[in-house]
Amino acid sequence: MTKAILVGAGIGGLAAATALSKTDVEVVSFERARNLATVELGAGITLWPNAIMVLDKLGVGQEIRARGAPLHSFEQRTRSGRLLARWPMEEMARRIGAPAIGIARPDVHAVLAQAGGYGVQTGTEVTGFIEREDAVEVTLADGRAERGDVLIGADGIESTVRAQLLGATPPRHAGLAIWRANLPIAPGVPVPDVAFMLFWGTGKKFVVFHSGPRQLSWEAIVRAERGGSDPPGMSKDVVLTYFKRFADPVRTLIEATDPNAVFRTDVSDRPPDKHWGRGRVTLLGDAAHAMTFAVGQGAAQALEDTMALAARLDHTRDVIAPLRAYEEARMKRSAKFQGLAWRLARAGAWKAPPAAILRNIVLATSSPMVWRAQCKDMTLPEY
């Protein structure tokens, strides 16, 4: 039996543990956080049909649907509220065979933790690895070591495994900051009829979507330098200042949000790499292909990784060739989404009004073609 050492227990790591548990691969998982419940603390994410189809294969799709909300409608608008594009999301779901779902990131993680988190050694930090002819050995911060046949780095954009494989380089900053929040639906909260709405401004973008039966999630994206921060307790007020001229329901949604629910981070990614691994070591998820939020494919591409990896490691003794085959199957597709996510994120940073007007014209005129391409791209490949 092949023994795989899995580093990281985020969405990708737990999904990989779940997928590999359905094969003849023995999995040993390490997570430096002491409690799995603290690994994913973000707001809402969108799971497009390709992600839902993977989650169905992992046996958790129905629970994800129950915790989330179907994104049955999608609109892009200008800052003033003028409609640019509307997509028939229910038709996309019919064509592909799965819906798009909005859901809170911690809910996705909790569902996957129930399925694949039982063997994770929490509070255990991997500090490096040693490649040997017949095995790979990871070193742990507590002085221990663990040997296996395969090492899978699923430890995020600042991956320790990645740094040793490809070099310790900082992520690429997109010139943007993003504020996120979840907002329970309660009396007085303006609930959009459209399940997913995106408002484009000049150097600003606002997104709101349903992320549960009684919950909304929003994202406010603004052009900003790396490492910026808000005065303590003032993030909501900062967002209100940036978006005070946007059409309803943007301002009213921000005003209805608990100030303690709003948090700010930089927007970063990594450009596509020529290699993900060597020998008995490979990468998965953000460690392999970190991308911006702009196409909603970060989690989905990590989930696709797990399908491709499990299929190639199942019932094999020569693990090196299957790892390279997994990388070959995944690198081109994930790189496509990395590039698209970068370009769309940067389009939200355009401050010059002529550039923003041109962007809006392109969004409006290309919408039917882009929707057809999206249907094609959201169809899960055969792994």
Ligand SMILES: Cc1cc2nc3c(=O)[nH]c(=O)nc-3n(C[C@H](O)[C@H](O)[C@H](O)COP(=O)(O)OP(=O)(O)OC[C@H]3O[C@@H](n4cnc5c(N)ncnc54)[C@H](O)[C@@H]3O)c2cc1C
Contents of the next structure:
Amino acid sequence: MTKAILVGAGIGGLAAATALSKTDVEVVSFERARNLATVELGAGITLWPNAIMVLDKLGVGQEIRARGAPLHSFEQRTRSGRLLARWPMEEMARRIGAPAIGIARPDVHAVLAQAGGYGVQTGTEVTGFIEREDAVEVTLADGRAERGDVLIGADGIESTVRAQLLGATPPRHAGLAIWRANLPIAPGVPVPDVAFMLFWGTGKKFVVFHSGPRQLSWEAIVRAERGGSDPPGMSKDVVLTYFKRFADPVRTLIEATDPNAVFRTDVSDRPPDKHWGRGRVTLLGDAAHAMTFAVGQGAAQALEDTMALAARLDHTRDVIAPLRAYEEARMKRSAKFQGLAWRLARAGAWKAPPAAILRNIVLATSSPMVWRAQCKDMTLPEY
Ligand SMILES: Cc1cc2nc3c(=O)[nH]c(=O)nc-3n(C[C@H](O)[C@H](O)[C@H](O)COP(=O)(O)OP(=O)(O)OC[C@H]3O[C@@H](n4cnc5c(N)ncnc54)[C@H](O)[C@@H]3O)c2cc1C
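Mind giving me the form predicted together with the named molecule, seeing as the form predicted on its own was just shown?
Shown next: the complete complex, the earlier chain at its head.
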């Protein structure tokens, strides 16, 4: 029996533990956070059909559908509300066999924690690993060590496993900041009848989607330097100032949001790497292929990783070749989304009005072609 050590219990780590629980691999998981319930702080997330298909295979797809909201329509508009593109998302769901779902991030995490949170040792930080010929050993901040056959670093964009494997380099800042919030649907909240909407401005972008039966989530993205912050309690006012010229429902949605629900982070990624692993060590999720929010594929690609990894580690005695086969199966596809997400995020940072006008023309004219490519890309490959 193979023993895998899993570092990190985010969406990627928990999904990997769930996928591996269906194989003959024994899993030991370490998570730095003291409590699993506090790991996935955040607003909403869009899970495209490829993600939902993995979640179905993990046995949690129905629970995700029940907690989230189907994204049956998608529109891109200009700041003033002019329609640039409309996608028939229901048709994509029919073609692929799974819908896109908007959902609160803590809900995704909670559902996966129920399925894959067995035996996670919380409050336990991994500080490094030692490669031995017949095993890999992780060292823990509390002085303990754990030996296994395989080490899977699912420890996020600032991964410790990755730093030891590939060198410690900072993530790449996209020149953007993102403010996010969840907004319960209540009297007075302007509820868009389009499930998923995106508004493009100059150096600014606003996204809103349904993320539960009675909940909306929004993201406001603005060109900004790395490490910026807002005066305490002022994030909502800062966003309102940036988006005051945007058409409704943008302004009214921001106005209706609880100021304490709004939080700000930088937008960063990592460029694709040539390797993700060595010997008995590999990476998964953001540790392997961190990408910007812009194509809604970070979590989806982490979920796809789990399928490819579990299929290759199941019933095998030699673990090294299967780990390289897993990386080989996943690197090209995840790198494609990393590149796409970077370019699309950067296009939201264009500030010069002529560049923004050109971008809007390209978005409108290329929409049918991009839609066809999207339907193809959102189909889950056979792993
Ligand atoms: C603004 C924004 C919007 C997004 N929108 C979408 C979207 O719509 N759709 C989508 O599919 N994706 C989206 N993503 C991407 C998605 O959120 C991530 O790709 C995904 O959550 C990555 O999961 P992960 O488990 O790989 O990493 P993480 O969530 O970062 O989890 C890593 C875990 O490892 C733990 N850890 C770290 N170091 C150690 C250590 N040394 N020892 C022990 N534990 C450790 C951390 O505490 C954490 O719990 C978005 C991301 C952002 C930032």
